[in-house]
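Just one chain is shown here, as structure tokens, and it is the form predicted alone.
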Amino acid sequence: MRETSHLDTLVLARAIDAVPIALMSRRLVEAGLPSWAWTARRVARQIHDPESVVLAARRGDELTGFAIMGFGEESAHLNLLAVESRCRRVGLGTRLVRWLEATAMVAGTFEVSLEVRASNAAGRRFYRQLGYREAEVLPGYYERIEDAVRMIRDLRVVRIDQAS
């Protein structure tokens, strides 16, 4: 499946994408943490896992963003989302999330959860604008260094500002 708009194309990630996705995760998502959780090996496992979708955003041959979502019977979990700094604020992150949400709905999954660093005000605002609500604070979630905020969205609920 492929979606194109603006300059970036959304495609399912391939095994060859595992290293660049892992490096982007380390640089943009896991920055400041002592260990590297989303290694190339872990990303590759997600790419091949039938219960996961790894979506890549490309501008030509360049990886400009990605998202990884795991699917359960009743809910989905957005494991990772990253967009290169210079590619932000043009809707790419929203396109990645909305694509995965649509996939979840097709699969009959209507709840999506995620965690975001408690200190990441911009990230929390981004997800709230997409209809996610802050459900709980998870103390020390990130290697006992930083708290996380768990956010949840019921895909069956359409906000009035999203309906038009």
Ligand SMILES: CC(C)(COP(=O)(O)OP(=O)(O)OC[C@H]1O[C@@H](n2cnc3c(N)ncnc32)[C@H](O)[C@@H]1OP(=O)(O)O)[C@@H](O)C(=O)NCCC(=O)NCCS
Second form
Amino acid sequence: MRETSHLDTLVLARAIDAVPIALMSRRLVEAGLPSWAWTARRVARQIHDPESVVLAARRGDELTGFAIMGFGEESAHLNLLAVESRCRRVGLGTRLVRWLEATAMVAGTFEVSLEVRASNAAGRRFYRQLGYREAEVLPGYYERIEDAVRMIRDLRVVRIDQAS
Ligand SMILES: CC(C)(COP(=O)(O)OP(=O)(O)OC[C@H]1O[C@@H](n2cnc3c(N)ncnc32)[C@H](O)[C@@H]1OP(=O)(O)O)[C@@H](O)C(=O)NCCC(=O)NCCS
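Moving on from the form predicted alone, kindly provide the form predicted together with this ligand as a structure.
Starting with the chain above, the whole complex follows.
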């Protein structure tokens, strides 16, 4: 039987989650970059920031994924997203993003932007699949050693294949 992401529960992260989330970021998102941008201290600040949401996916006591979104007046920014390797391709990443998009819409924010490493072909494909368009390339965005691609989604636009 195909594994399903419904084994995972989505909950708001607590202070105690800051260290495992930061470690997951370093391992799965920031691998190979010279410095660690999303340290536990920075994640903890986001957990306590009323203008940001840190969402955790749990399977029992285990953290299986997370996402961090900051909310501005005009747009929301998806700062970080990762799913444990063994839990991928069953819809968990999609659930994390859709949960945060729904929250943005409740807050009256209809644009979501994000940056993804240009070399992250799987990540770019994932976001395109979710309706994000590649808006621009930001040369040297990651510590001058790697470009970023900025991706944007207008939440008011729903493709037929995303409607269900
Ligand atoms: C990107 C990431 C969050 C996707 O998580 P996920 O739970 O596997 O995503 P989903 O199962 O919801 O995938 C939805 C769709 O996106 C596309 N997709 C996801 N991963 C893909 C991959 N490795 N290659 C190609 N397409 C992919 C597929 O169309 C997939 O649907 P399908 O499985 O029915 O074909 C996960 O691969 C990850 O954590 N990667 C490392 C960190 C990262 O790149 N974060 C994003 C940038 S910060």
